[in-house]
Structure formats: structure tokens, C-alpha cells
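The chain below stands alone and is given in C-alpha cells; this is the form predicted on its own.
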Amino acid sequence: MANMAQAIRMALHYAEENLGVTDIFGEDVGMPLGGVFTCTQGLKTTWNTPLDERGIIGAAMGIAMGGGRPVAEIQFCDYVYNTIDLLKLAGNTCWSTNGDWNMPMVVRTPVGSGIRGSIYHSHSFDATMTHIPGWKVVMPSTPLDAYGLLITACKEQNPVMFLEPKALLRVKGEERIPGEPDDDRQLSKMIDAPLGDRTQWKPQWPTLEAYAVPFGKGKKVREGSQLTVVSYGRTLPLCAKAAAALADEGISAEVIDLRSLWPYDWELIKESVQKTGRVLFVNEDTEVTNFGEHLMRRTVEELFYSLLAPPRLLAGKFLPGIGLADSLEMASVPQQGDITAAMRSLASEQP
């Protein structure tokens, strides 16, 4: 099975052979490095950029509003943050030219915590990028799902943010790409660039297939009937542990992946909630203004009377920084642990 890396690789080549993506730059995105997790090894249309985010965001409007479809790579999310006007700015073209002018760009970037990379290389974007209007958000959990929303990324008219968990990029994938040979090793061999010299060196493509995840939809990870669980990115495979390590105890926790920020499937949630009368929202970004305190007020303004317990929220802690120390890390955002105790508290309030 790929992992979230090659399937990454694999959506952008398809978009560059199928959905007129012209562009895919960043720093370090061509060759001969291919992107520092190597998720633009060997693609055609890519190119470096200099030490520029705010470059990096520019160009892509520009060549967005020239009638380009550019991808842009910020190379951890980190470094994003100094180009918020910016991306204020592609958010609301639409919008401001009462639909006269489209800006259909993807950014990609990496987020979050899990390869010791303290204050610089460890924070999350997903809060604050939910509070600029006019994008698109999302966070695979998957490699296929990756891959899926990455295809409708391309094919959007206006701005998508593509946030990757950096932690997931080296997980392989429990379902297969569509196209994607049966042998690991085979495709390794095809589409993972060597070490050393790469001069010489060009992929041999598998013969991909569309596959497209809607903005919106998420997905039922786990069905369970006493509590539910709403994550994404990094933690989202946690909670199914979790949730698979308390059906031993009696619990039946419900394991939902939101998938898309925004849009977001609050039926999916709204239906689950409905069932299980108490629900636990997880993610690693800071805990204030967290996005899942806004679906905690819209399950408590829509939700009430079906609520047998206060919804909770488990996020990281409200810090400057995460350490590089691996015991500060693991303390500054939800491991498997802190995931498996919040659903068991939660399951045990009684209304």
C-alpha cells in the first residue's frame, strides 16, 4: 500500500496529466530534492522557489488569475503565518468582483506535531485557516483519502488549503490507490526516487484512476452507539485505537473523520450525536479558539436536548511552542493515552 507521501505524488501527477495543473513550486520542490517529505519527486511541472512564503503565495494568485492552475507548496505550516493578508486577500477575489474572477490555486503544506520539530516545525494551522472565508479546507487522514481530495482540490475554482500531517506522510494506506500496483516494493521502484545522484533518474507511472473525495463529506471510521468522536489529521487514527482498545472495557465509541474543515459534514456529526448523546472532539492545534470549540457551540445551540453530557474538546495545550524534548511534545498535544481517558470520562458522566 502507498503511504500518504506517494499518494500525494500520484494525485498531483494525475492533475498535471488530466486537470491542467500547470504549476506545482515551492522551496525545494524540484529537483533534485523533490520536496522535503518527496512528495513532488519527479512530477513535470514543478519548480524551486527561493526562501519566500510570501513569494510563494503571490505567484500562485498570479498565475492563478492569469488563467493557470498553480500548487503551491509552503514548506511547513510554521512559515505560512507571514502571509495571512495573502492569503485574506485570494480568500475573498471572488467574492470582492462579484464573481468575475476565480482563483483556482491549491496550497499544500505540512502540519502539526510527530518528528521532533520543535517551535519551527511542529504547529498546526487548522484553526486559523478556518477563519478566512472563501477556501477550502482539509486534512487527510489516509493516504487514499489524501489522494482523493487532492483530485477534487485541483479541479476547484477557487483556493484550497491541503494540510498534511506530517506525521502520517511515512504511513502506508490500509486501501489502495486506484491504479496503484499490488507490490509496495514495485512501486517504490517506479516512483520513489533513488539516493545519490538523480540527474538522470524519471519515474515510471503507474496508470492512475480518478478519484475524487467531495468537500464536505466525512466519514464513519468506527460505528459505535455510546459516545462519538469527531477528528482529523494525526489524531484521527488514535481515536480508532482508542475506540478500538475500550470496546474490551463495554464502550462503544463512534469514530468519525471530519476529512474537510470547510466545508464540513455537520449532518454526519448531527446524526451521530443524535445516537450517542455524547460527543468528544480531538485535534493537536491550541486549545482557544480551537476549530473544535465552534462545532462544540453548534452542538450545544442545535444538539441540546439530545445531550446526555456537556461536549468536551481534547487539543493541544496553549503554548508558544512545542519542545524539542520528545517528553515535551508528547505533553503539548493529545497522544493515544490522554485520547483513551477523555472517552472513557466521557462515557461514564451520567445525565
Given for the second form:
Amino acid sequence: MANMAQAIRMALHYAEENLGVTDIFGEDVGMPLGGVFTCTQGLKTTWNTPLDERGIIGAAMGIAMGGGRPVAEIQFCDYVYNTIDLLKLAGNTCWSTNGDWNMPMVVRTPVGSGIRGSIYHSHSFDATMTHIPGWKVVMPSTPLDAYGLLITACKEQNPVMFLEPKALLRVKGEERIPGEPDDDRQLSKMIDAPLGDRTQWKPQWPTLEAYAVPFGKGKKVREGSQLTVVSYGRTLPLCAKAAAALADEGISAEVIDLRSLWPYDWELIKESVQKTGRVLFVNEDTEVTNFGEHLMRRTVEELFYSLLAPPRLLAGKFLPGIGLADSLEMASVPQQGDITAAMRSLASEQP
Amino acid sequence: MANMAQAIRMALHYAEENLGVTDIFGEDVGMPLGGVFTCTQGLKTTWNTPLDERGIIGAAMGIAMGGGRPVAEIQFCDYVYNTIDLLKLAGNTCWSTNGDWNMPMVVRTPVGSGIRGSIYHSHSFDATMTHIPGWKVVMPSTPLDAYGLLITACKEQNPVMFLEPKALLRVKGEERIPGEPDDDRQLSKMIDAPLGDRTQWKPQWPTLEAYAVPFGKGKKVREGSQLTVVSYGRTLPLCAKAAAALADEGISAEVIDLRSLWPYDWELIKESVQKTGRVLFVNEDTEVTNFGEHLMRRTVEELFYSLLAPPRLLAGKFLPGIGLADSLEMASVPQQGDITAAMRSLASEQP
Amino acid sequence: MSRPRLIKEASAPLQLDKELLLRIHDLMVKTRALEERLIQMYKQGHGYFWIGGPGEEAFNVPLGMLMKKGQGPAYDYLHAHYRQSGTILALGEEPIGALRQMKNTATDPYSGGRNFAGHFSLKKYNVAPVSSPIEVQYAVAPGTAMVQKRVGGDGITIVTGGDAGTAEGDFASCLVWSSRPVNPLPILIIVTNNKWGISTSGDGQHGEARISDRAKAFGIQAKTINGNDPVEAYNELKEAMEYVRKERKPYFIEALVSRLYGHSSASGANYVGDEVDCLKQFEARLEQEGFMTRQQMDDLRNRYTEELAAAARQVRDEPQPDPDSIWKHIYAEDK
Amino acid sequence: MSRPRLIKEASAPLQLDKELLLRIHDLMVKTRALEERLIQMYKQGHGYFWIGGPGEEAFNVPLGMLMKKGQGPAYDYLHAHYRQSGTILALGEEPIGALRQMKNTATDPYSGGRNFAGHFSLKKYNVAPVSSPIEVQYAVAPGTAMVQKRVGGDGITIVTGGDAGTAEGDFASCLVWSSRPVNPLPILIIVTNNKWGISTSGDGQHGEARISDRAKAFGIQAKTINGNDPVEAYNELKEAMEYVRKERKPYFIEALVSRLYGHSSASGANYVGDEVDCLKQFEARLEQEGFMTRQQMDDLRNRYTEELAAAARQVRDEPQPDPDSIWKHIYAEDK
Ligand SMILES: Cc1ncc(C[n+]2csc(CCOP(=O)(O)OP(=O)(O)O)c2C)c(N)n1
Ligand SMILES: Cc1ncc(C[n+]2csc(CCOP(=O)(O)OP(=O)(O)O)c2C)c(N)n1
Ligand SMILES: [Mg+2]
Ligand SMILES: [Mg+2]
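Next block: the form predicted together with another copy of the chain, after the form predicted on its own:
Below is the whole assembly, all chains and molecules, this chain first.
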């Protein structure tokens, strides 16, 4: 199966061919590199920008205003923080003009830890981004969802922030992208750029099919009855793995992949928490003024009397950065063991 | 009594004279204007910067590194959002260098609604700022607290974000600044710049006394037994007024002025909530991924079994902006009536 | 920065057709009357805040007249500053819309009562929404120009802003993105230099002798012109726009203008005596050359003043936006 | 951008004292040996990421030699790029610290195992922490220069960064803030132009003929020099620093340099054959002028290579930081 980077590339190809995408751009997004994570190799509308994130977001806005369909990349979300005013502007333009202008633009950026990226290649961006109104914010945890969410993003009339969990970009999926060839090596030969000289290289795209994951719809990854775990991105597969392990201990955990952070699937969370009475929110952004706290607030406000134990949040520690050394990264953001322990403890919590 | 703008000015004067403050700067901070809210009139180390917020924050960092003591101003917090990366950098420099460098710098900026400031003079900044590690974040609701917190800020070895609730800048205090003359008109004559030509004007500073409000300490503004209200900035006096009004209805509300957002006075909140079992958090930042949600999370995590009703958050609506028209502003951020109603409803909530 | 030696003296003969001169004059008067009405509305409590362009009419009116008006990349885009009412009126917009925005009524065509005066938005004429944050339009403008470059035709992008704002990095970004050898853009980059940023004098803040020097460093054709002279402005803009339309390359204009009522209502919005008043100066020349009499000009001014007073009375009674309308247009689906 | 015509030919006689030339050479070799050891550590799995300055020694070594070394505003501040090991060694720093950072050990003197290789921080020598975010150092640097201007003395601020990064607004901010007529700053602004930003060639992205033209627009004295020639670099830096020290005004240098091992380990970190190798070129001249024999140079290189291999072995056994150490130094009180 395709990995997430390939899935993104295929979605972008599909969007170039079928959805009118006109510009896929960012630092090192075009030839010869095709993106630091290979996500934009071989696409026909890619180009390399100056090293200027403000210019990149600004250009995306302008292209959208001019009737183009831009997909901009910020090389690492760690470098998006000098553009927050522009992101706010993109998010408020429709509202501020009372509906006169809209901003059909997609911004993609890799987020999160997991590659020993040290202080500036490990940031999460979900907390900051969900605080900015007017955007839709998504974050897949599988290649197929990445494909489907990106296709939906490229159809949107509004700005979409597409967060790519960098630890999962090279992980192969368990479901086939519609149109993807059966053999992984064949796929790689077709669409992965060769090492060395690429000037003569052209990808051979498989015949991809339409497949759109709607925004605002989460996905129940595992059924369970005793507690609910809501997560997304890098930590989602860890939650699923923890749930599988805990099943052996007789603990039945339901796992929800939120996928869409804004709007999000409140109905799915609600139904689950009403059933289990216990909920753990997991993400890896720093834990103060964190999006998981919003989800927890909503849970408490609406489901207080259904709760059997306090909702819990497992998130990144409130630290200025994620340190390079293994020991530091592991201690800073939720790892497999932390998640399993938090689930176990919540399942057994008694007043 | 002095208003908050005068209190800030006096604290800065005190800090120039006694705490080694070397540079008070920002757009229009120096002569002839002395700040768009008059906060920096007549001070001796003020100067006008280029119109460049990134340059302002950068210069503050550099001045701090060079051994100066900068107090930088961002004219409105609405214009700070292109500097978030620099704020993050200021906040992580000590940690990233394993303690080699520190950043003793203060940034002041007016926040919030209340002056019909429309989309770009009404922003709140507490949610975004409390998500940035390495800073101390404060927000006074009275002139005396403004004076005391700013003096503490100017002694800090770490970056401090001093948020000024702009709706309160011209409100007179009920407590005297130590050293402030008895007569308000006299104070005004001494330290308010005259209209018209100011080239010859010099302020006459009263002999101000040391007064420092420690960071991390909230203030119980009103004792009560049935519910707790935690707020800060513009909404704090509204909460206090609501509590007074509700006392007539037989509802006894305790009101806490957080003052210090990071670090914050958890002990004060905890003690109160353990007593009342009910808590309302009030602020005017937009309500998704909001600092009040953090406070609520902590409350739920630590005090779940003391709660008689779900904690509540009253915050700004999740809108791209605050509209100019009266009707729009009133509908977008908590007003007196909203606060009173929320308190009343929480006090009487039964499962 | 010292003023450049102006090539054309204020007393030099007017080099445009009489008809064109009268149209320019008419629009300048209309703009001034509009701005003065807006200021009066503010002073009478019919609005919370005023900011606008009295003192920039001689430049902004010709700009609007020369724009290729329409919607979509075949036409010109304007990423405007908040002092651009002259341009908007020259595009044919009725002034009452600006009054409605001043009074933040539900009928305000630019923001539905949400935004400040002078914050125009006209998708129908490719006028991008005026942003309160200074200079961001310079980061956005290259985007529309890129689309125009690709689709072909002669539509161009125009971006305007103030002198102080050029200290923001976005101004430099605009120069960088517009002049890339791989893709030079059809963009006219304009700075209206009134020598002030609120209370801060430009003299102490600009190391460059001319703001246009910064564009020249990028190999961009660049000029500093007298924006208080509508004839010079018209001719220079025409030349610049023709260049951009044809060459599909950037061009830069720094226009020296006046700030006749201070920065905004926050600074009092009173007439400033010591700045050149482009309208007064132009009228003197029109009179001198016998194109119009003082009487005709006074009549015109009075007519616009009265029209705008009537419009203001009308706007006064229009409804405020509904509180529930805050939920409209967060997303484009709501349209 | 095309290369400038270089005034001094690579074959011209060396214009510095023999002793000085040998010191420069020694530090260049030491730096190269350090960078090659770091790359090897990465390739052997003793580090997660390498980035550094092989190819910039001819410029970075003289820079460090000429700095007024010490702590506080009386001395020079350096707001450095991540390719600056040559400067750090020239300041007298032991190379083992860089290895420790590469191996992210608890003993790493620059970040305690927290930050990437090449991210030096030396408060004792006024070396500001190297930031991963490109170009922010240009926004910060004017601050230290302002303090230096006020306290007097001859301490100056130096800021360095790459060519691609000049597209960020912070580069322009640095020019704006350094050249304000009210307060010109004692700052030496440097760009090391290796013609690349990761995989993006500078040719298509720079409208300016020379990056130094951007500084000239602000009235800043500016030069483009051959950063691959240590003699030219030394002389030009000396002149520039003397100017800044005495005049208390900004000066700008664009140094054309090479990127000998690609951008970083992310691009493979292999030796690139088609770039000028400043060390090879310099050694040829030293040999030609009879200052050193090939044998002497080989011996020197071998000595450093061995020393660094030994240091790497030592570092390999040093402990990783304690997990609980994440809580240290969030605030300065914890010191
Ligand atoms: C990013 C940003 N910073 C600060 C402000 C506050 N502000 C509004 S107008 C202005 C001065 C603008 O001066 P200039 O760019 O010369 O334009 P002018 O008003 O003179 O036309 C300032 C500082 C703002 N609106 N946006
Ligand atoms: C703000 C920011 N954007 C993007 C990056 C990713 N990045 C790291 S180095 C680099 C290229 C830098 O090129 P240049 O400025 O020429 O310096 P060089 O590496 O060539 O010395 C990029 C894009 C970053 N570190 N910071
Ligand atoms: Mg101006
Ligand atoms: Mg480079």
C-alpha cells in the first residue's frame, strides 16, 4: 500500500487533473527535490518559492483571490509562526467583507514529533490553528484518509489547513487508495523520483479515482464499551495499539480518529462518551491552552452527568521545545507507554 | 485616583529611575504622542520605532541580550500576530541554550474589546499567549495592580507579556498608587501631556514608592460561598458587579481576579472551588482553544469529585472578528447581562 | 528624507485634455466632499472612527480612472490602502456606501457594519478588502499578479500603502516576489508617502534617500513622483500601467502626497494648514488656465456637499446589523 | 545572479604576514576536520542530523579572528548562522563541544543535548544562540547594536545568514533598523551567499543583481566579496569592522562562498565536486609561495583528524541527558 507521502502526492495529482488545482508551491516543493518529504514529486504545477513563509501564505491568498486554486506548503509547521496574522486574515476575509470575498486555498504542513527533529522540527500546530476562526483544519492518520481529506480540501471554498503528522508520512497504509496498483514496488517505480539526476524523470501516474473524506466526520477505529479515546495524527495509531493491548487485560476501549479538527464530529464523541462514561483525549501539542482542553470543556459542559470519571487529557508537556536527545523527546510528548498507562488508569478510576 | 494608563506611566517612570529600564519603545511611544493610550507620555527613555512589529520584538530581544532592560509596546495586540515565532523564540532561548542566555524583556500591549474597535482593535491575546512556553503573562484589572505587576515585570529575568485591557485604561482606580497625590486633577496636571505643542513640556513626577504585585498570585475580589467566578481584565469588574447584584437575589458568589495568567494561582482557585463546588470562568478571547478551557481542564482533573455542577466557561464567540456596530460587538463578547445570567444559572443548576 | 526636485512646477501648463482635467477635478471634489462628510459624521457621533484619504485625491483619482475595471484576472486588481476613496469613486462607486460603512449600518456594502470607514471591498471591481493590519496587502498582491501572468491578457495588479508601512517585511516580500527572474510579475507597486506614520515623522526612520531606491535595488523600474499634482500623477500612472500591461514586469511608484486631516479621528481629524492641498492647488491652475471659474468650482463643491449631507441623513435612519448576523459568512457556504 | 568580477585573482600574491596566514590555515584545517568528523558521526549513527559550514572556512575563520572577544556590550556580538564553526573555533572554542552537540549528550556545552549540531550558544563570547528559524537573527541583532551605541566604546554587532534567507522580511528589517537617521547602528551585516537554499537555486529567485545592492539602497556601505579567499575575506572584514567600530554606522558584506557537502545530512552530506574548495585553493597558494609544504599540510590535517576521531570516541560514551532535565531552564530562576 501507499505511504502517506505517496497518498498526498496522488491526491495532489488527482486535484491537478480534476479539481482545477493551479499552483502547488513552497520552499523546495518543485523540482528537483519535490518537497523535503517527497510529497510533491513529479506534480505538474509545482514551483519553488523564495525562502519566505509570509510570502507563501500571502501568495496563496492572492492566487485564491485571482481565481486560482493554490496548495501552499510550509516546509515545517515550526516555521509558520511568523504568518499567524496572515492565517487570521485568510480566515476572516469572508466574514469581514460580509461574504464578498472567499479564500479557496489549502495550506499543507508537516507537524509533530517522531523523527528526532529537535526544537524546530517537532512542533505541533493543532492548538494554535484551532484557535483561528474561518479555517477548516484536518489531520489524517492513514494514507487513505490523507488522500480523501486532501481531495475534499481541494474542493473547498474556504481556507483549509492540512496537517501532516510527519512521523506517519512514511508509514504504509492498510487500505488501498482507489486506483493504486496492487504492488508497492510498482507504485514506487511509477511515482517516486529516482535518486540522482531527475531532469529527465517523469512520473507515471496510476489512474486514480475520486475519493473524498468529508470534513467534520470522525472515524471509529475500534469499538469498545468501557472508555473512549479521542485522538488524531501521530498518537492515533498508538491509541489503537494500546486499545488492542488492553483488550487482553479485559479493558474495552473505543478509539476515535477525529481526522477533522474543525469542524469536528461532536456527535461521534458524544455518542461514545454517553456509552462509556470515560474519555481520554490524546494529542501531542503542549498541554496549556490545548485543543484537547476544548474537547474536554465541551464534554464537561454537555455530558457532565453521563461521566463516570473525570475526562482526561494526555498531551505534550508544557515545555519550550522538544529536545533532540532520545531521552528528551520521549519524556516530552506522549509515547506508547504513556498512552496505555493513561487508558488503563482511566478505565479503573473510582471516586 | 489614577487611571490605569497613568498607573502604567508611573510604573514605567519608577522602573526607569529604580529598576534600570533603558528602553521604552514602540510605534508612537515616544514624543510627541507618548502612545496611542498615553501610557508612555513624558518618560525619559522612550523612542519611536519604525512601523515593524517584528523589528520591535527583535530589538527587545537584542537589547535584553546586550544587557539593557527593554519595555517594548505593540500598539494593539491585534498587530502582534506576525511575531509569534519571535515570541516563541524569546520564550525558548533560555531552555534551548540550557540556561546560557536569558531574556529579561517586557512586552506591553492593549487587548480586548470595549472601545468599538472593530475587527482589528478588539482582539484578545490571552489564549495565544498562554500557549507559548517560557513567558510570564499578566493582565491587571485595576490601576494599582497594573502598577504593581509592571514593577514586578521590570524586575524579571524572563520575558513578560503585560496585557492591558484597553476598556479599563481610562477607568480610575479605587486604591491609591503609593506616592500618588491626593487630588486627581493635580496628578493630571503633573503627568498628563498637554494638548497641542508638547515640545517644551516636562512631566512632574510624584515621588513614587516601590510596590510590587508578585506574579502567580490572584486576588479574591469578593468572598462568597455558592459559586466561584474566575476572570481577569475587562470582564473582571463586570463579574464583581454581577456578584454584587446577585447578592441581592440571595446568591453568594466568590470572585477571583487571576491577574497573573502564567503562572497562575491554582491554590486560590482550588480552595474556592472546593468550598463552592461551582465555578464559572470568564474571559473574552474566542472560546475554542481558550485559556479558560485550560483552567476548566485542571479543575475537572483535580477537583472533579468536589464539583456540584459542571464548570462553565463564558468567553468570546468563535467568530473571525468583532464587528464594529454596537449590536455586533455586544453579541460577540461577554457583556454585563451575559455574565450575570451565567452566574445565576450556574448557581441554581441541578442535575 | 528631503523632497525630490519636482520636474514639473505647480504653475506649469496643464498637459491633459480639458475634458479629462474636468473629470479629474470633479472626482477630486466629490472625494473631498465625501471625506469631509465622513469626518463630520464622526464628529457628530454618527460613527466610531474615521480614517481616509483627504490629501491623496490628486493621485488616487487618476489611479481609479486608469484601472481596467471589471472582475477576474483579465481586469486590474487593486490591493488598496485605507486612504483610497478617490480611487473607489473614480471606479464609479456611489459615495453613500462609504457613509453606510461609517455609520456601520446593515446596509454597508463593504462589510455589513463590521469594519471601519475606508475599508472598502469590491469583488465586482477586483478591489481586495482593505486590511487594517498595515502592509499585508503587499504580501498578498503577488498572488493575483501570478494568476494574471499565467492567464495572459493585459490585466495587472496594483498594490498601494503608506510610507511608514514599508518598514514591515511584507514590503520587501513584495519586491522579492515581484522581481524573481523565473517569474517577474505584472504588478504596479505603489507607496503613497505622506511623510508620517501616525505621529512618527518619516525623516528619522528612513535610511533610504527615496523609498523608490529600494525597488531599484531589485532591478525594478521605479520613480518618485509628485502625487499632489493630478496631471503628473495621471501621466506617470499611465506610463507605468502601460509598461506593466505590456512588459508583464513590475514597476514601482512612490507618490509624495499630503495628509490633510491628520492620521485619523484618533488624532482629531482637523484640517492641517501646513500641508499642500492638492485640490486647492489644482483649482488655482484650472482657474488660471481658464478651464473653470471660481464660481463653477464653488457650485460643484456645494452640490456634492449637499448631496452627501442628504445621503448622510438617509443613512442615519438605516438599521444596525442584527446581532444574530455575526454568524453569517464565517464560511463561504453561508453565501 | 552572476558572479561579480573578482578584483583579486586566486593566483595573486598573498598579502598577509606569514604568521597570520598560517594561523588562518591552521584554523581552516581544524574546522574542516571538525565538520568532516561531524558528518562521519552522522553517517555512523552517532547523531540524528548534521548541518554545518564546510566551504565557508575562508570567510568564517577570519571573522572569528577579528572579533573583539568577550562578554557584554564592550565586546563584539555575533548573531550567527548555523554554518559558523570556523568562527567559533577561531574564537578559541574547543571542537569537542560541537561533537557533544552532534551526539546530543548531557555534556553538550551549547544546549545540553537539546539542539541540532551547529547550533552554538556562547554567552561568554557574546555569541547569540543559533536559531533554526532562518533569518530571525537579523531582527534581533539591531538590539545588541543599540545597547553598544549607547554605552559607547568600540564593540560592534555582527550578524550572519544565508542568501536564500534574505527573502524573509527580517533581512529588510535589519537594514531598516540599522540605517535609521535618528540612530544608525554599529552593525556589520553579513550574508554568506552559497547560491542555494536547500535545493532551490538562487538564480531564479533574486531580482537584485547583488544582495549587497539591497543594503546600498539604504545608504549602507556595502560590498560583495570572494568569501573563498581567506586573504580577501580577512582584509575586507578588517576594513569593514574598523569602519563600524569607529563610525558607529552599519556596513554590509555579501561573501560568495561554497557549500561543499550539500545543504545538510538531509541532502546526503556528500562532498560536492563542482564547487570551489577554499581550503584546497588556499593550500595551493601557500605551497606555491613556499609558506608550507604539502607534507606539512598533510601532517596538520592528519593530526586534527586524529584528534577529532579521539574526541568522537570520548563523546560516544558520554551520557544522554536525564529525562527529568526537560524541566530545567524553562525560566532563568532555575539557573
Ligand atoms: C501591522 C500594523 N501595525 C500597526 C498598526 C497601527 N497603525 C495604523 S495606521 C499606522 C501608521 C501607518 O503609516 P503609513 O504606513 O505611512 O500610512 P498612512 O497612514 O500614513 O497613510 C499605524 C502604526 C496597524 N494598523 N497595523
Ligand atoms: C523560517 C524557516 N523556514 C524554513 C526553514 C527550513 N530551511 C532550513 S535551511 C533552509 C535554506 C536556507 O538557505 P540559505 O538562507 O541560503 O542558507 P544556507 O543553508 O544556504 O547557508 C531552509 C529553507 C527554516 N529553517 N526556517
Ligand atoms: Mg504615511
Ligand atoms: Mg544559501
